[in-house]
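Only one chain is given next, in structure tokens, and it is the form predicted alone.
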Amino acid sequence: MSPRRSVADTLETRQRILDHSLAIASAEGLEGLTIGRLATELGMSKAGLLGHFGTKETLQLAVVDQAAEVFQREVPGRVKQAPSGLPHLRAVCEAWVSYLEREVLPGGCFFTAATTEFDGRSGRVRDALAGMNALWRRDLRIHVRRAISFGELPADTDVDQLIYEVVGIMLALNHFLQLEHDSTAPARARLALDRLFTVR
């Protein structure tokens, strides 16, 4: 075998690994990520898995890096043609509000479940989901004060309230959509989006 397509499969077992860890910990918990689970469900020994990641902390935060990649994909990848301003925050958000209509991931928000499992802990894979919430907000932050600065919303909008009730509407969105099964969550999610963003 040569070295390129050791490399290569290398990078592609990884992924593998990966995926299927997100896949679990959007549903359970990145605590529910074990070793001895992983390696039987994959087909791998625990050495052969061990030796992509070392340590299950280090899995845990490679997982976090993967599904920050996810959201950034189906969120405002998809919508970086919107024009600036109000336009781009609505189109960011019925994006945010697909994703978790469409199941991207099985468990839905795989950083609300997250973040409820890790929000009272200390360590790094507490700072690297706070650290993505807080890039995550300071991005919606952007285009908040841009639709202002454009005469979209009014002059003494408060950014950070705005916010609150954005992140706000998707945590129940996620809610009613994981625990109750209501079909009818992404409807309210979007009608309580255009109430937010209708200048009266």
Second form
There are 2 protein chains.
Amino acid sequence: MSPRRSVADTLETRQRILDHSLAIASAEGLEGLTIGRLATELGMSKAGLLGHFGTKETLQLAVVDQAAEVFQREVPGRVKQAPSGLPHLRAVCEAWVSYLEREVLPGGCFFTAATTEFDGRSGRVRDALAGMNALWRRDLRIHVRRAISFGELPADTDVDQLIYEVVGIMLALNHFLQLEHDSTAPARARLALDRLFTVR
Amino acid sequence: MSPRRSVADTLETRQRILDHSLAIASAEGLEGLTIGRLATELGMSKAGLLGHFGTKETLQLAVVDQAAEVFQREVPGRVKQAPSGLPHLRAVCEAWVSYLEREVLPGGCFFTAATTEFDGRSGRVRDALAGMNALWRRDLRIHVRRAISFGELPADTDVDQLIYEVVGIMLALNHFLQLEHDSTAPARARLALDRLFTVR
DNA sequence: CCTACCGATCGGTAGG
DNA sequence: CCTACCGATCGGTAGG
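Pass me the form predicted in complex with a further copy of the same chain as well; I've looked at the form predicted alone already.
Let's see the whole complex now, leading with the same chain.
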């Protein structure tokens, strides 16, 4: 009956909704996430569920944030101890490959799926997704620039070109894992990254 | 009143439906393609429209075929005259980049969008999409093998690795064009392909 | 190809 | 958090 318990319960319910939403959205898309289905699978009413978010769009935005938190924890969060420069860049990419290889989320990378789903639309969800993508590219760019300034990558390295190619390798990894269930894909991703970081 | 005219009209109507379906599906996904919306935009009834296909799944399968025809015409169909081996491989990839650059379909590559949308599901649509992807990779593989046998690529070239990287470059091109409207992306794709086909 | 209709489900609200 | 409900839309069918 204490207010503290109620608040904790509310937050816990909200988290339960978000966790399940993220699982559904990763596998079937952010639009395939319907209030009715979500409520049934969580054993609650649509009204009770919507009370936490107001509208479906607000729920979708919260799911985007939740996905970002998971990615942050599983990829950059795992390599904080890696030495600055090229080792850190390599470690981040390896954590990214491992994240996709371990299939942390059903249906692979939530952001790949959601970005492809929303890139032709407009609105707050699309903008939030574009923002997250920009944020991680910015992170990558920082590591690349440090590697250059440490002399670990050539001084004339085209930073954005390198990032373009890293993104391609990750998109291909997701593609071959999800569509082809190709278990050799992680090794191909690692080989391609290695070529990118050493041959240059 | 002649039966010939009726058959021609029927086929023309069917083609009109498919063309518009492909445009919608490219921009908003194969599931976002709804019978009601399609009928309204084409100025016909849902029943009249469904009469051509029977079910939505059959329509979706026909749209996949239509997309394959467009791709076939716009990419491999444009480079039939290119000399066998590495020149042909390069020409196919250039036609592919150009196809995405010219935005032949609204919303970019239909197959990238549809594949990402359906890769977590099961059924005939998913299977058809996987089949098309496999078919084009097979085509690419043939050109790579020829280039190797002609001595235009190193004898120890890892064919599937090369194709993995080409797919990544194309997926990244679609990503940067659609999400970021990044007009430098085609040049990045060409540079990456060039490195792939010469440095090795 | 049409009108007229079906049950199911959508996102969301009123009121408690 | 619930029940009970709203109008709109979904894929699809009957009958012509």
